[in-house]
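Just one chain follows, in the form predicted on its own, and it is written as structure tokens.
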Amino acid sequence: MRILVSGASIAGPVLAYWLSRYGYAVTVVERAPALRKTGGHAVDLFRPAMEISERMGVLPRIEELATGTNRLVVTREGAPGPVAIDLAKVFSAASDRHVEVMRDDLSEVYHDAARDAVEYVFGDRITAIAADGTVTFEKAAPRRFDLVVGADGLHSGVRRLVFGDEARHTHLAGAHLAVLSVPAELGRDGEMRMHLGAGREAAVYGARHLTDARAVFLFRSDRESHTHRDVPRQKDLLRRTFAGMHPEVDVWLGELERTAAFYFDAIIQLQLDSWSRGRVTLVGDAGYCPGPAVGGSTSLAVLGAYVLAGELAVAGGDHERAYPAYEREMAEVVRRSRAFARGVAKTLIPSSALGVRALLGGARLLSALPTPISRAIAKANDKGLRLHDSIRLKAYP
């Protein structure tokens, strides 16, 4: 049975690994000419994704590539001095098993796990999918597949071909995210420095194995940028939004024209009722992104890929049985992740000075409390910080 997966970032390689383990012939097509190894941002893996990675045999390598960021130094706009927060304690309250790793490093680890058992095609993309499984590519000759899976991210080309216009399925969370590469000397190993104000925050961090540092910008905005590839316009918006925040932030913004890598997008939440149609289904951000940077979308993508492959194996490749079972298994997790992300987007980027003080005060409290107490408080609400740890993995043969 031949299965085509579109996208070689996170969900695609994880899905390809498990499908190949179950005996399917898997092809992964990726529009980029090679695995992306510049730019990107740090992502979090929580307990379910950690367990799946462990079952894949790649967890030690992921842990070796951890960013090691365990201290946050926050300067509030208008405040006399910075406040230090123990991030290790904050993450310990959120999850019993957690690692922060650069997205591009994680993608490479998952790719390498099954590269010898999977056909990878870089520098191409899907342009049409017929009902009988015949797929047309931009460059390669058409090929027929039994199933097609879109794992090609928030702006999925497969989703657009099968489900139509993106705007009909998205909800703007009222915020934007930008990440750019900056010189390594601007970051410090193990530490993130942040400037926090009403409606905007900027931070910089590094990691031991990186040759650069990363500056991250989050800001509130009710306008969705429909030109998510218009880089000059995005950079101009970033400069205007963060003008005058702090001299250190000005230095980070000064790298905009020199940066080797730049990412910018609205924090968008997908709200499809179903992720499957005919032979085609979606996984990860392509199908149910709760919102970049706010909803644990990376862990959700790893979980979704594991579940989809498992349900296909249980159904013997019968997608008419497997796809509905996959959606049933993921439905509640996705619903809770969406709700959690909406709350995080409002809390993480406060719209008022009072909200800024409340966010900083809550982080300081978690940092100051003994770990057993902070964990006990967090565990009392499995819809909040402990959302991801409350998910139990289904066992597949």
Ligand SMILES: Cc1cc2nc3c(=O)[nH]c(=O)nc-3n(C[C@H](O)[C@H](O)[C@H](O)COP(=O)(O)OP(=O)(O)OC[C@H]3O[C@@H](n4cnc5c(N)ncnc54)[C@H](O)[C@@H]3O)c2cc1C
The other form holds:
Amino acid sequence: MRILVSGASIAGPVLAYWLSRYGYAVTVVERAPALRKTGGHAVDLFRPAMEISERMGVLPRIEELATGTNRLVVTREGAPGPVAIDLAKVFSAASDRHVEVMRDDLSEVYHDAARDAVEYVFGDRITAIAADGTVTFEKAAPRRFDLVVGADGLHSGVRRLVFGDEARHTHLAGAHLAVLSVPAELGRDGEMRMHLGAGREAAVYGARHLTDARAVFLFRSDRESHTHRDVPRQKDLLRRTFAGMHPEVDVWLGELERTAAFYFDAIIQLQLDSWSRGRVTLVGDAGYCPGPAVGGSTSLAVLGAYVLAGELAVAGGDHERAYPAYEREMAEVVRRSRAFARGVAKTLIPSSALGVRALLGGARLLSALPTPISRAIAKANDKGLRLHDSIRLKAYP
Ligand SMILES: Cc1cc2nc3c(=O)[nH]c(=O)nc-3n(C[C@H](O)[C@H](O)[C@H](O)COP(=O)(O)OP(=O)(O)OC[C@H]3O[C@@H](n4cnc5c(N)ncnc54)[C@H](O)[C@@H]3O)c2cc1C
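With the form predicted on its own already on screen, would you show the form predicted in complex with the named molecule?
Below is the whole assembly, all chains and molecules, this chain first.
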């Protein structure tokens, strides 16, 4: 049985690993010319995704590559000085097991886990999928596959082909997100420095093994037109939105002229009720992104890939049984991740000075309390902060 996966970032390689372990012949097609190694950002693995990585035998390598960012130094606009927050404590309140790692490092680890058992095709993309499984590519000759899986991210090409343009998405809290690569000396190992104001926040972080650092900008704006792919306009909007925030932020904005990697998008949540049709299904951000940077979407992508492969194995490759079982298994965690992300998007980018104080106060409290107490507070709210740890991983044969 031949399965085609579109996208070689997180969900794609994890799915390819498990499918090949269950004996399926897997091809992964990736639009980029090689595994992405520039740009990217830090992502989080919480308990279920760490357990899956452990079962894949790659957890020690992931832990070696951890960013090690364990201190957040926040300057509130208009406040006299910065406050330090113990991020390790905040994360340990959210999950008993957590690691932060750069997405591109994680992608490479998952890719390497099954590189010899999987056919990887870089620099190509799917242009059509026929009902009988014949797939047409931009460059390669058409081929027939039994199943096709879109693991090609928030703006999935497979989803567009099967479900239509940007099927059922919503913008969270009118929030936007931008990341740029900046010189390594602007970041400090183990530390994220942040400036926080009503409706806007900017931060920089680095990691020991990176040759650059990353500046992140989050801000509120309801104008959907910002998402159009007009990079000069996006950069100009960033400069205007963050003007006068702090001299340090001006230095980061100065890098907009030279940066080698720039990302800008609205924080979008997908709201498909079902993400399978015929032989095609979606996994990770392509199917159920709760919102980048606000909903634990990387852990969700790893979990979804593991569950999809497991359900296909249990159903002996019968997608008419496996796809509904996969959707049933994921439905609750997807629903809760969406609700969680909507709340985080509002809290993380407060629209008022009062909201800024509340965010900072909450983070300081979690950081100051002894870990067992902050954990107990977080545990009282299983639907929110402890969402990932409340997931019980299904065992597949
Ligand atoms: C700025 C930013 C910050 C984030 N911060 C966090 C965080 O703090 N914590 C967290 O958990 N998550 C975070 N995320 C989200 C996280 O990156 C994603 O949830 C995760 O990468 C999802 O993995 P994926 O494999 O589903 O999709 P993606 O990582 O988006 O990968 C999709 C892959 O498909 C490829 N592709 C795209 N279109 C095509 C096509 N037509 N044909 C073939 N290939 C294609 C892409 O090149 C890419 O390799 C953040 C995201 C962004 C953008």
